[in-house]
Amino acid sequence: MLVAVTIRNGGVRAVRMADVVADGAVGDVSADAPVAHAAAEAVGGAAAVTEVTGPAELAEWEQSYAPRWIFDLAAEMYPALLALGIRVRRCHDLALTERILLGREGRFGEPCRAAAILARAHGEPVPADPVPIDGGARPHVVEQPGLFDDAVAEATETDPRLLIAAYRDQMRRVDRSAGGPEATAAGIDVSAGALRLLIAAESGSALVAAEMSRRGLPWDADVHRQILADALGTRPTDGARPATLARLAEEISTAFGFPVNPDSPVDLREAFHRSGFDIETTRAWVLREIDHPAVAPLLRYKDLARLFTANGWNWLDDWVVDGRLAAQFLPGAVVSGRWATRGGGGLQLPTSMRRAAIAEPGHVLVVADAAQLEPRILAAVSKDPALTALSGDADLYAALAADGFGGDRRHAKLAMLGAMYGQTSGEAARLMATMRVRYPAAVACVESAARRGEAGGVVASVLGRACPPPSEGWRRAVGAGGASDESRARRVARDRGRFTRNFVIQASAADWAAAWMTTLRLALLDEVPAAEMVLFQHDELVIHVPEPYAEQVCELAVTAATTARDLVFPGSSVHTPVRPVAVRCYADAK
């Protein structure tokens, strides 16, 4: 059953349909499930619109019919539910999904809300989409909107009819995409059904994100300012510098003989200049390189400079509301289809703050990381056999280094590395040749995909999220004539290749990372509904689970793992083993 359900004031409008999909794994729709779209024509006649003027009869409907929702975007619709106690198992974010179909037709950047997808279908004006509304910058400090809030109605009264009608536009254009030649990047066959499943994964991370963002990792503020005053002193007035820093700063200017602001990188390059050192960028691994009474003061001035600017008290004062740390967290923001955040840097925070993350009494933070995940997607994706065969061992890098390079691990990391990432100079490029003899496969899939890019073409994921094509500057950089563009525009080209190359492992971890969540997701909605999904940081999850509980948690953490290799990379025999730890803190993880 469809569910369409936008807001208006004074109530809810929702459009309550069949919808025959057959169920699956992931938001009940599995990688080879046909979409019969017959149901939906009802849309424009027989399907009634009902007013809604409280939350019991959604909550109804999604307890008895457990209903495929259709939200225009779920960062936006699914909070205000989510305040009137209403969760849901699945859902299609019309949004997301968009964003992947446009990808895959090279036209990023395009809006992707419901009023965009009928008319570019229709072959109207394509209007902008609306702002969101997501509770302003600091969501548990601006309470989330209601659904009779009148900003809300403002941005997403439409009738719900016609979220159905984008539904159904983009169901259609999944299948005609199948097999086309948007379909095939880098070897890999991207079918209907992959697409499919993407969508269902991508619009379950939604769900995840939005409650995720809805609660926040657990933080103790108290702790927080003690790991400030320890490394920083006490808390400044307006515009001061903290004291450690102020002393480190007299430091600096002495050791040059002269003042310098370390603050300033111009007048740091001008002051290592007048020293004698000719540098263009005061990054650490240049400083670390000169020999210099500075340069110590410098490195450590600049590690605190971040601490008190990215983590320091004014971000408490934002970011930390009712011992909950509320970065608002949107799925598939990269290109890759990786996480961002928006506030509260909740994708960076620094290994001394995780200090301040502790669980609520009574509970545990189930640390769920998924260890060296990349190499092992590329052993998935290349299906190289011999790669393959070492995903098993729990430390990848370890197992390269004794099949391959006499035991040495930084060998074999940096190899491991330099094929994902185009390393062609240096030890990683020496060691390439060992890469190629043991692992022909995975080095022919990444360097297929960085000779497509190269080439100016688009190379996609394992279940079809397509990287953007290249600019116009960059077809005339490479296109251009003449002795002296020569070199640049190769170089522009291998830039783009780099690109590519990663882009296949790293879009294809964030179809697993998706597959995983929402798996998951819906495992603690069934068996153990007190637990929450607090933060998702690159490769690792975190969730606040009542302590009888998280052995259990651990354990279906883990099954979903499996499961979303199954459905992502179906017949593989590759390991993408998630290592789930319970504590009390979340330092006491690594």
Second form
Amino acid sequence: MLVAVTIRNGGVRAVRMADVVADGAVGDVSADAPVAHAAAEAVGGAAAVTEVTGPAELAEWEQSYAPRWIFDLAAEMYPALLALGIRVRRCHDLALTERILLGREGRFGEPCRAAAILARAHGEPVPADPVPIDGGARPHVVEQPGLFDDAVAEATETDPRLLIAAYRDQMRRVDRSAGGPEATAAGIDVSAGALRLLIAAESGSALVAAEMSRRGLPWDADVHRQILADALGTRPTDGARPATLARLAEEISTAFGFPVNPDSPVDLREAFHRSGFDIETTRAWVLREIDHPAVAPLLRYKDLARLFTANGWNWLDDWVVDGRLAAQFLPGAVVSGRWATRGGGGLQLPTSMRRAAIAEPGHVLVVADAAQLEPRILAAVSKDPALTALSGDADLYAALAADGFGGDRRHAKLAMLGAMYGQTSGEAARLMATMRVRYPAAVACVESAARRGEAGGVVASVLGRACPPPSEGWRRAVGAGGASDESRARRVARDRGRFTRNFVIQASAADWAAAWMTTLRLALLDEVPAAEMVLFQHDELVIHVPEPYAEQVCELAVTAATTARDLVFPGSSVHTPVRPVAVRCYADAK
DNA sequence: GCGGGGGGCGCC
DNA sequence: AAAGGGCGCCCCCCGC
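Having displayed the form predicted alone, please output the structure of the form predicted in complex with the DNA.
In what comes next, the whole complex appears, and the chain from above leads the way.
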């Protein structure tokens, strides 16, 4: 069953299509192709349409039918249902799906809401999206979701039937986009089932993100203030540097013998030049190599200045609301399918600040982390038997070291990262030779992706998310014939090679993570509805759980990881282990 | 005065 | 010893 939902006058308007389809598999993350397809077709012929505007009925629909809710953009619509106290099991996010489908056609950044989808289907002029789906540039303050803004309400006042029509169009295009000579030639061929799974997982992620953005990570402002007080002293009044920073700035100038602004890289580099140190950048790792009295206070200054500007009192004022971190999570906002956040830097919480993330009374934080995910994903994507065999080890790098690097874990890790990120010089390049001998399939996989990228081609994740084609500027730079441009052309080409090399891994890891969290969310909804997912960062979930359920949630997180492996890499024996821990304070998880 | 690019650094 | 993928966010700095 399908239910399409839009907003009208700040209220919810929903259309339920006839109950023609036996329920069950339709919305599962493992949605099987024929069933989902049958649903779409049935909708086309369905005459019986029920329309409601009352929350009680919506809740009952969810309860009785567990339908797939069709949203123009879940990030806009689902909060309206949540506000009515309705959590849904599954949805289809038209905008996120459209971005995936357009991406497979090499079209990035085009409008992707229902109106645009239908216009394209009918060869009509495509209207611009009313608001950017990534939320656009947001002011550095907490604001209510734009849901009830007049502009948004007006723009989304669509007949819900149009959403169904857009959904049908997308499902047809899924079948066309899978397989076929074009996709094969482009190197982005996957099965229709894989694409459907990607869409289900992406849509499920949107539900996770909406719930997560609503109930963020518990954050103890007093603990945070104590951390700031210990490191920086008292909060300065308006615009001034904290006393500790001012003191360090003095020390730095004294060490140079002339005034230097430690916040200015230009100023700093010049100061070091004048002191006889010919450095290109003022990055910390460069400075650490220099024997000069300004270095120690400068490194200390950089450290504290970052704490002050990125996670200081202003951050606390802006992003911690009612004891929760109010970051907005945006699924699929990175081309690789990774999430982004708007505000609060929710994906970059410094480990030193995690002492302030403390479960509410009677609760714990279940921190579930997919350890060493990317090398395991490489094993699965490349089907490299030797690497897959090693993935059973809890410490993959240690196993790698024992297998071919004479027990040197540091070497093994360096080689693996070099393979995944494309390091071509220094020690890592030498270690790659070992990789090539021991794990030929894995190395061939990333190198073929790199060659494709260098040649201007595209690559895709295991479930079919395609990377962007090169820009016009890239083509010009690489195609330029002049001898003076040749080295630049080579460099630009290799930059793209590194991007596509890594894309295959990073995007496939994002596929896995989306399947994992979507599976886990469904399990929690059934078994521990009080559990709240409160943070997600690439391969790690934090779940706020009433203490008695801690053990159960840990087990569900582990099971969901295996399910995700089976869904995303059917038949693979690669291990993608998750080892959850239940802690009161986030800092205790590591 | 404002916006955008880049430097630098936090996370994965 | 030397520096590779993806971000967000702060600041500086420059050009309009």
